[in-house]
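Below you'll find only one chain, the form predicted alone, shown as structure tokens.
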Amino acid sequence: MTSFTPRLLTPPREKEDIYPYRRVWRSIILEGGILIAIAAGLFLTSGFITDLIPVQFEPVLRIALALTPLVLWLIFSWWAEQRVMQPRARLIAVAVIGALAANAVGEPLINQFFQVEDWLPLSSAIDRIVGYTFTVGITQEFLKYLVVRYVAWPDHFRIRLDGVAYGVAVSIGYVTVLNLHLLVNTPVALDVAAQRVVATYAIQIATSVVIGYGLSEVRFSDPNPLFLALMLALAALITGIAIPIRAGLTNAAFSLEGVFPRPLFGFGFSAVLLVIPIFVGSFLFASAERRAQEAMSDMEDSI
């Protein structure tokens, strides 16, 4: 008698789907760590550095470090996006004109007609949250949702998560012109240049994150009306919030002298600010792309 094993009667398994796009969180994490790093080591060895270094040289290690976040995102993001089946477009497009609008409309806007900084900072609490929010604010988040709008959303965004990637490359153009701005404008030393550039960093990626959810939803699913209304506020409120906070820890009051410096505070919390949105974003996305898949199922299941 002949007999079957169970191999002959189980169909072979298929292969799993190779995934053809780049994994937008993993490339966040790896940037925002190494920057993290970068200013770290920066701020523990500051005095060894600047003894070390010629003060001509200064200015030139300010620019580099205004220039790692963009550096990192070419190397780990860019580059990455090339080497996979299915690349984004037009990513160095959305960060270009990102720039070009934050040194032409954003900075412009906020230092020479706003003038923030000669009357914000000196403002109680609330009245500074509510003056970064209305000003900062919504003039960065509404100039960087009109550039991913109307060059890359929505006939190159193909999944959820293309709302981060072309979010991110926006921020990075716009964080590369603020940076600039201030580390060639200001002759701050190098462990205070590199703390400015991650709570920059920081506030950016956090923003760009909740801006990159509102487009993607609005594409993908059938939200209110006001829905992406809302995502440009709450980044909007973020900045406003991101400011003062950060500005108030790095000069509070009730620091531990001799044991955590003043800026260690401010460090921390941009770090915080850079993590926290980072694991929510990924859980929103992954929620949302559940509830599709399982509205998919439904349907065809009654089909």
The other form holds:
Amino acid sequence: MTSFTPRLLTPPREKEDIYPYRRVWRSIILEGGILIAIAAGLFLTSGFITDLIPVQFEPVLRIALALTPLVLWLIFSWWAEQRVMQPRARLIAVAVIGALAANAVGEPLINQFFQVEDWLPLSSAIDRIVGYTFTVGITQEFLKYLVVRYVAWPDHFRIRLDGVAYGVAVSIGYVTVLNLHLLVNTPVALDVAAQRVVATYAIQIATSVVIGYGLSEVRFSDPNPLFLALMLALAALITGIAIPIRAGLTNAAFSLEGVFPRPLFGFGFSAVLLVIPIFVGSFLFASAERRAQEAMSDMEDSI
Amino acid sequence: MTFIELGSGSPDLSYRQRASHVIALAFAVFALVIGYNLRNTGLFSTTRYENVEAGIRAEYPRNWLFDNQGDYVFRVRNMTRVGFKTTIQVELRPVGAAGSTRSILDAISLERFQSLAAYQVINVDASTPLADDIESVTMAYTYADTDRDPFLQSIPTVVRGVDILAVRGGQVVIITFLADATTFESDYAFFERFLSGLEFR
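For comparison with the form predicted alone, kindly provide the form predicted together with the partner chain.
The next block holds the full complex; its first chain is the one shown before.
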């Protein structure tokens, strides 16, 4: 009896790993890119829009702009999360509690207790960096850390990138409150509002990657006990450096030729602030994941 | 791409994990305390001013704009305030032997009725907030401040003011504190610190 083995014209298809989670970096890039595009569009056409839209609609437009990061996050993160095999739980809870913490604790602490606007803007550059780090930076990052720590960590941390996903969620809640406070209480022009929204978003997302990395490492890698505090300090320092540098780049400089603000510098700085943590963060997360796999394969070999 | 998933559920935390969170909490509290100290230094640090001719030594808030070009000994203003700038001013006026603090207050009020919009005296108090128990009278008042530039089209600001009068050697010292009514309470701490450091010679 002869056996017959069919010959395949094409090689057998390799099994592809199915990634069952939402891809966090892609969501951040999409949300950040679209937000910057909207803000740049508003910045370029603000004069035309101001002429076109009645004055009474400008507050509505400002509120819509303040809510844009939240809407983008709901579309590209939360809604996308519902369509994957293993959705992350409690993202909305983290964002809402982040917003509540910002409104109930963060903003009163920074504006009414620390009163940073009364003493920091006139200080020297170094004093401003140190001052913003130990007031605005540590308040915001500590609150964000607490929210993720007690709402999602460690039960809902299944992979390392969960740290970024929950970090971004709490930051979106925080950003929304900051933007609403800023744009509702201060009737600024649309182009200025667009710059502020992008700047706040960039700082919060950049620091959320750092806090997320710290929490993920503590969950999966059991690092030195000082590591998480160092990440908290780094996130606060990023805030402390970013606020005065952005203000220095954007604000008008005195000169004999006139006084002109430099909004494009501010946009550029916010874009860089958003891009660098994504690149550095993705590298760090990938290398941590690779180290963990190597350690696991070494352990299997030894068994 | 492969990935490592740890099972869900409440895992027992290792010693290092617990220590990480305790250290992070301790660090955050420590950093907030440093922030509080920086805030106090930034808000309440002062610059010394001494005028031998007027016999006054004072410590005014650092970063406030100093001015001694008007008909007063000196004036400092907080230029970071949006709208009305919180002001502390020290002024000297001659007073006759028969002059009482009450008559000086009346004279000041009459001047202000003519120059300030909606000027209104709230109360006059004979307490002594000055150091060394120097006898003084305190007058609280309000008025509406309008920007002098008509092109700015600004809405008038309600200003709350406090005058402290002390008669010393044929002169009356008038220490004035002015602030936007909405920020008066928070700014009054600057004035209290200013008064505590004010010395007459």
